[in-house]
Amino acid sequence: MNLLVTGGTGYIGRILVPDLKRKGHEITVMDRGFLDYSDLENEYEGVNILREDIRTCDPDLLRGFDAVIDLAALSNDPSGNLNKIATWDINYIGRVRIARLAKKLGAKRYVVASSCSVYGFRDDICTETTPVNPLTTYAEANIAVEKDNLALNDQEFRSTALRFATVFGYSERFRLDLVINAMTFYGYKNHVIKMMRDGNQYRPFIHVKDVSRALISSIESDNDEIGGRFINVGNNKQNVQIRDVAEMISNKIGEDCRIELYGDPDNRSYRVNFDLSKKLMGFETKYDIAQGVEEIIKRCSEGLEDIPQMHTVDYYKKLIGYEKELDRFANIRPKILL
């Protein structure tokens, strides 16, 4: 398939990317380029890049495509609440566009990456069919690109949207400001692990090579019932509580390391049910937290070093001019109307 996915520079974007090459897809990037990625080289070898802004790229940019991964979005909870109306006018206006876009010139098949943070707080297990919760501005915003997105779903379009458990494991372009990807990392370097008090609540985990064929797997099925959807990704064994996480990367880490409690209580905790991406995508997860912990420590035994890059609100507020680019986002009017 010619295939467009936005934001495919980023974290998932660096595992997806050479996983769709390596299934012979035909693709395009559209990345608005905060992040530099300047050291792509061999992994992108044939990937045409656009360095676009979903929000007011040239519609004709999207002409030709069989389907879109849509990736583009100011990535998690605090940075999306750095600037509300930057996270409601690319995690959503711009996404909604996307798919209008991709819609009105010929593609046939949409997926969108949202989160199981939608849930918020919940003491029962969720499922597709659980009220929404969202407790931040980025969770509120993948429930609306959710409804407007998946309203367009038809015969001749299908779109989904893939409700991803939180993150972990090593991408090129690493993160730390997810929790167990942090919590290893600091742990391995430093021998104290940080754990928001009293590590209690409960998260649902995936890997990120499991959220890039989860992708894959909703692009290329041929079941149109994922269309017109939200499906939760991730394996219903990994609902783990944030403490037993902390207490696995200590174990794995040596007996040096400890941990020790900071901030305020998590107020989001949730656990989720998997069966539907099973069910009808075929989807089950392949990697599990002690593989992605083992993997963090090897790397950072192969001297991998805390940049900038890793930390996403802090890296956001150090680029020249962001605090003015945030103003300038709040006063693009987005070209949703086609």
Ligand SMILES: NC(=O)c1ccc[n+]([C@@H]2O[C@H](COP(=O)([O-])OP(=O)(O)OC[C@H]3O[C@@H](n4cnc5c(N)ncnc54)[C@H](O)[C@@H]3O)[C@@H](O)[C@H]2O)c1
Contents of the next structure:
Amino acid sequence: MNLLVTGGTGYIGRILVPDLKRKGHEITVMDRGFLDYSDLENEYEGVNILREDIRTCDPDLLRGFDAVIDLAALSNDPSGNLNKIATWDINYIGRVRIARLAKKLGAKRYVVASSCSVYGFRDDICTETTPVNPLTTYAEANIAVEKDNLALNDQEFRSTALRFATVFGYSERFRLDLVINAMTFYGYKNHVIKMMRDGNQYRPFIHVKDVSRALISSIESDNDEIGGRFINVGNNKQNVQIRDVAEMISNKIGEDCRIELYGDPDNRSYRVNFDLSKKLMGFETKYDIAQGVEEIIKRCSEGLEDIPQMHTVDYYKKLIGYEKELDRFANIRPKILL
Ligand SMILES: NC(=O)c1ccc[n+]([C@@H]2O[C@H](COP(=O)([O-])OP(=O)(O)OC[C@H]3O[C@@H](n4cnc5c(N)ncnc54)[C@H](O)[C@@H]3O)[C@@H](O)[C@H]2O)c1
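Other form of same protein, the form predicted together with this ligand, not the form predicted alone:
Then the entire complex follows, led off by the chain already shown.
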């Protein structure tokens, strides 16, 4: 297939794009390059990279694709809160623009990477029928984009939203704002794992390689029942308490790695059911938390210096001057709608 991957040089994109290449797809990446991607090497050879913003790119650039995998976003809760306007502009208006243009210009399939964080914190186990409870701008924008982009679904254009669990695992654009990645990296580096008191909170997790597998399954699937829906993607057994993960990481790093508690007790939990992705997409995860942690430790043992230590929020702080961005919006707003 001839595919467009927006945001394809980020944390997930760095795994997904090489995976797609190995499967023989033709790939164009559109990424504004919020995060440096001057280090892209062989894995992106043959990939057409457009350094463009999804909000302002020439519509014609969307012509000729069979399918679009939409990853471009300000990608976490703190970044979303840092600049709410930019979050709405990119994560909602920008992604709706891409889906509408893709449909108008002939794409047949579209998938957007949404998040299980739309469920907020709650005691019961969330399924796709659980009412959403967005607690951040990031989650609100995900719900809005799901609604508008799933409404584009019809016989000619299959539109799907995948609600991913929290991702972990190594990628060449390693994210240290993700809890398992951070606990492992700093546990290895400082021999201390900092855990928000008391670690009883549950979170659903998925390995970044499984995220890539799920995105590919959704685009390649011939089951049109996945159109017009949001689908949770993760593993029922990987709804785990943070303290269990911290203990596992500490054991894998070695005896001298201790767990240090900080903050007030954090009772904000959520757990998610992932049966629907198995039923509709035949999707099951292949990689567990232990494997992801071992991979990060192995990578750390090869040298910490050259691991890109990316705190997404720090990057965005640097790259999106709040005032500057507000000024820019005044000029680009008329252009961002179709
Ligand atoms: N990592 C997770 O835990 C997780 C979980 C659920 C969903 N997601 C979603 O998956 C997607 C990818 O996540 P990631 O972890 O790879 O994030 P990332 O921040 O590493 O990558 C996002 C990419 O999008 C690009 N981008 C941002 N705004 C853009 C714009 N206006 N135009 C063009 N490109 C733009 C950035 O330059 C970056 O390369 C995001 O939508 C994120 O919300 C991630």
